[in-house]
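Presented as C-alpha cells, the chain that follows is alone, the form predicted alone.
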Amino acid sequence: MELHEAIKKITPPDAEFEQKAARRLDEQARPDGSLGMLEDNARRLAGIAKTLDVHLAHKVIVTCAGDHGVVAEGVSLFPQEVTAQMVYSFVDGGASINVLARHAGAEVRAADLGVSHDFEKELQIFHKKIDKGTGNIRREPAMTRDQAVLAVEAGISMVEELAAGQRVDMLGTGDMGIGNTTPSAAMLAAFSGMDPSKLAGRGTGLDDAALVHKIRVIKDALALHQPDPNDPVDVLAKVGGFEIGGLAGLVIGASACGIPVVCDGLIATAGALIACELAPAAKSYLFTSHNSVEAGHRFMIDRLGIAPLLDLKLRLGEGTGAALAMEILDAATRVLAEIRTFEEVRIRNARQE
C-alpha cells in the first residue's frame, strides 16, 4: 500500500464504544478513577476494538534494523557489525526482546530495512532492505527522498503481510541499529527547534567528551542539511534512518488496519513521531510504552502527548519496553471486562449518596 493511500485509510476509533467503556469503568464497584491510566487505556482499546471485552491474544513485535553512516564519526562505542549480529540473535530467540516478548505472549519478527550485511534469503525476517546503511549525515543526507518514502512504505507493507497471514490484536515496534540515537536526536531537534545539547543522550554509554562530540555532529548535520520541520519526509531523508522510516510505516500501517500499536523507546518513538507528523489520525491508535533515560525521549513523548505506561530506567531498544507495556495493556482490558459494577454486585453506589 502506498503511503498516501494508507494515511487515507485511517479512521477514528469508535466513539460510542469509548463512551460505553467510560460509563462501565465509572460504574464499577471501586472508587472513581482509582485504577488511573489502566482506565484511560482500557477506554481507548475498547474504541479501537469496538467491544467492551477486548482480548490481546495475538501480539507481534517487529524489530526494525538498519545501519548508519554517522558511526564513522565516532558516535557509538559499538562497531556497526553488531547490528547484523543482533538480527541473528533475534531470529535465534536469545536476545532481550525475545525473553520479554515470550513473557508477554508476543511473537518477535525482525526486519532488515538497511543493515550493511547480506542476510540469507531463507532467514526468517522481513527482507525490506532499502540500502546498506544510510549516508553519514555529518557529510551527506541520510538518504534520498524516494528512499525515505520507500522505508515508510516498507513498514506499511509489513503490517499488511502480518495481517494477511494471521490475526494481530496488538503490534509492538522496536529497533536495532548501531548509532541510531544520533539521527533520532537530530530528527527531534529538526521538528522542535530545540538545542541538540538538550536532546542527545549517551546511547551505548558515551563519556562526557564523546557526548560533546556527538552533539557537535548533530549540530553540524542540521546546519548542513536544514531539514524542513513542516515536511516529515524531508526530515527523515536528511537526518533519519531506514529503520526509523520502517518504524513510522508500522504505526501508519497498523492504524490503517485498525490495530493498536505500542512503541518502544527513543528510536521507536522517533518513528512514531514521523508517523504522527505525516498522519495525525494515527495518534488515536498509538500507545507509548515507557520513559527512556535517553535525554530526548521525554520531549518526543511531550510532542506526541501520549503518556507512557512505565518508567523503569530502560534504554535498550529492541522493543523491550513495548513487550512490558503489552502486559499492562492486557491488564487494562481485563479491568474493563471483568471488574463488576455496583449493580452487578448489588452494592448501593456510595458515590450517589
Contents of the next structure:
2 protein chains.
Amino acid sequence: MELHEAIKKITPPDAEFEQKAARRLDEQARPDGSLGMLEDNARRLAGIAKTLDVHLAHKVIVTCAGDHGVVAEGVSLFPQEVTAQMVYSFVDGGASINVLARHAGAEVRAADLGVSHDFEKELQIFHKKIDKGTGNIRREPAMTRDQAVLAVEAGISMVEELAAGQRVDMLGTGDMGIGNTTPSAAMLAAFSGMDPSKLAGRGTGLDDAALVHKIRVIKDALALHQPDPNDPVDVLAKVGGFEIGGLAGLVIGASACGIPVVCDGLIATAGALIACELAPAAKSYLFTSHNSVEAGHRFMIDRLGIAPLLDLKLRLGEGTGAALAMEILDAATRVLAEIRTFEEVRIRNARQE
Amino acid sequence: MELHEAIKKITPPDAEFEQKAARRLDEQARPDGSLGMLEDNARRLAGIAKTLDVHLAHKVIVTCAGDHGVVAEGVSLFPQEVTAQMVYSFVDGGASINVLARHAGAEVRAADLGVSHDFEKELQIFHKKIDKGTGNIRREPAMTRDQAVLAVEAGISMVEELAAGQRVDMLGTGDMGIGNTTPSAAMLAAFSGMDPSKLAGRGTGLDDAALVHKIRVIKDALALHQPDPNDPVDVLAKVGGFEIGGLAGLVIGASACGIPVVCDGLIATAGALIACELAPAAKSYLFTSHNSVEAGHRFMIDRLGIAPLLDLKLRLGEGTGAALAMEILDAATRVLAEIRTFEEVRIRNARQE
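Switching from the form predicted alone: structure of the form predicted in complex with another copy of the chain?
Shown next: the complete complex, the earlier chain at its head.
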C-alpha cells in the first residue's frame, strides 16, 4: 500500500463502543475512575476492536533494525556490527526483547530496514533493506526523500503481510540500530525547535565529554540540512534513519488496518511521531508504553499527547517497553470485560438467594 | 507465631545471590543498567529466593477487610455494609481484585480482620475477626493495645497457614474497609508529624467540603489521642484499623517465612509501614506496587525508601495494584534468568558454526 493510500484508509475508532465502554466502567462495582489509566486504555481498545470483550490473544512486536552513518562521528559506545549481531539474536530468541515478549505472550519479528550487512535470504526476518546504512548526517543527508517514503512504506507493507497471514490483535514496535539515539534527538529538535542539548541523552552510556560531542554533531547536522518541521518526510530524509521510517510505517499501517499499536521508547516514539505528523488520525490507534530516561522522550510524548503506561527507567529499546506495556493493556481489557457492574452483582445475588 | 518471635525470625536475604544476580545482569548482552527498575527488583528477588532462576509460580493476594467506627463522622461516600458485601464478592470471584489477580496468575484470599458483620463459618475466607469494627477515632481509640497486637499477629498467622498448606512464591497485600483512608492518613500524620491537610485524600470520591471535614476529623483524632510516633503499636491502636494491623502482620509474616511481599496502595502501604517500623529487617522482603493518587501515599513510600513499580493513577485498593506489579516482578525474574550474557552468546555462536 502506498503511503498516501494508507493514510486515507485510516478511519476513526467506533465512538459508540467507546461510549458503551465508558458507561460499563462507570457502572462497575467500585468507585468511579478508581482504576485510573487502565480505564482510559480499556475504553480506547474497545473503540478500536468494536467490542467490550477485547481479546489481545495474538500480539506481534516488530523490531526494526538499521545502521547509521553518523556512528563515524563516535556517537555510540558500541561498534556498528552489533546491529546485525542483534538481528541474529532476535531470530535466535535469546535477546532481551525475546524474553520480555515471551512473558507478554507476544511474537517477535525482526526487520532489516537498512542494516549494513547482507543477511541470508532464508533468515526469518522481514527483508526490507532500503540501503546499507544511512549517510553521516553531520556531512550529508541520511537518505533521499524517495528512500524516506520507501522506508515508511516498508513499515506499512510489514503490517499488511502480517495481517494477511495471521490474526493480529495488537502490534508493538521496537528498534535496533547502533547510533540511533542521535538521529532521533535530531528529528525531535527539528520538530520542536528545541535546543539539542536538552534533547540528547546518553544512549547506551556515553560519558559527559561524549555527550557534549553528540550534541555538537546534532547541532551541525541541523545547521547543515535545515530540515522543514512542517514536512515530516523532509525531517526523516535529512536527519532520520531507515528503521525510524519503518517504525513510522508500522504505526500508519496498523492504523490503516484497524490494529492498536504500542510503541517502545525513544526511537520507536520518534517513528510514531513521524507517523502522527503524517497522519494525525493514527493517534487514535497509538498507545505509548513507557517514559524512557532518554532526555528527549518526554517532549515527544507531550507532542503526541498520549500518556505512557510505565516508568521503569528503561533505556534498552528493541521493543522491551512495548512488551511490558502489552501486559498492562491486556489487563485493561479484562477490567472492562470482567469486573461486574452493580446491576450484575444484584442479579447474581438475586439468583443465588 | 507471636509478634516478637516473628520479628526475631526475619533473616537478611542472601547477599551472595544478590551479587551473583547483579553480575549476571551486568554481563548480559545489552547496555549496562538498560532495564532500569527490572534489574533492581530481579536482584532483590534472587537474594530472597537464593537462585538466579526465580519462579513466582504460586502467588497469593490476601485482601484484609475491616470496618471503621469513624464512618459515623461521614468520611466516606459508601455505607459501611459495602465492606461485608465486597468480602462476599471476593469469594464469588467478580470483584476488581479477582479480575486482576486472575490476569497475574495469583490466587485471592479474603480475610475478615474486623468487619461489622457475622460471616458464615463455612465461607472460604480467613476468619480472623478481632472485633466488629473499630471505635470512632474522633471520640475514642480505634482499639486497645492488645487488640492491635492481635491484629498484627492475625496477619502473621495467615502467612503461616498459607505457607503450611501450599508453596507461596510471592505474597500480595490488599485492603477493603469503607472509611479506611481516614485512619491511614491519621497514622501517617502521626508518624511523619505532617499536617493532615497534606496527607488526606478524596478516598472513593469526596468533594471539597467533605475533604475539609475529613481533615478536621483526623486533626481531632490526633489531638485527642496524641499517638506516640516512636511506638507503632500505639499509633495502630489509637488511630489505625484492624485490617491495617493485619496488613502489617502479612508483611512481617512473609518476611519471617522468607517470602517476598508486594503491598498495594495507600492502606496496604500504611500496613507495610507499621511492619517496617516494628521490624526494619522486613524492608528487605517488601516491594511496593504503585504510586496511589491518594495524597499521603508518596510520603509513606519515601519513608519506606522502596520505589513503586507502577504509576497508573489507581485508587481502588483490594490489592489491584499489587496484582499488576506482580506481573512486572514476574517479568523481572525472566530478565535475570533468560537474557543471555555476552559469554553465552559467544559459546552459542561457536557451537552453531
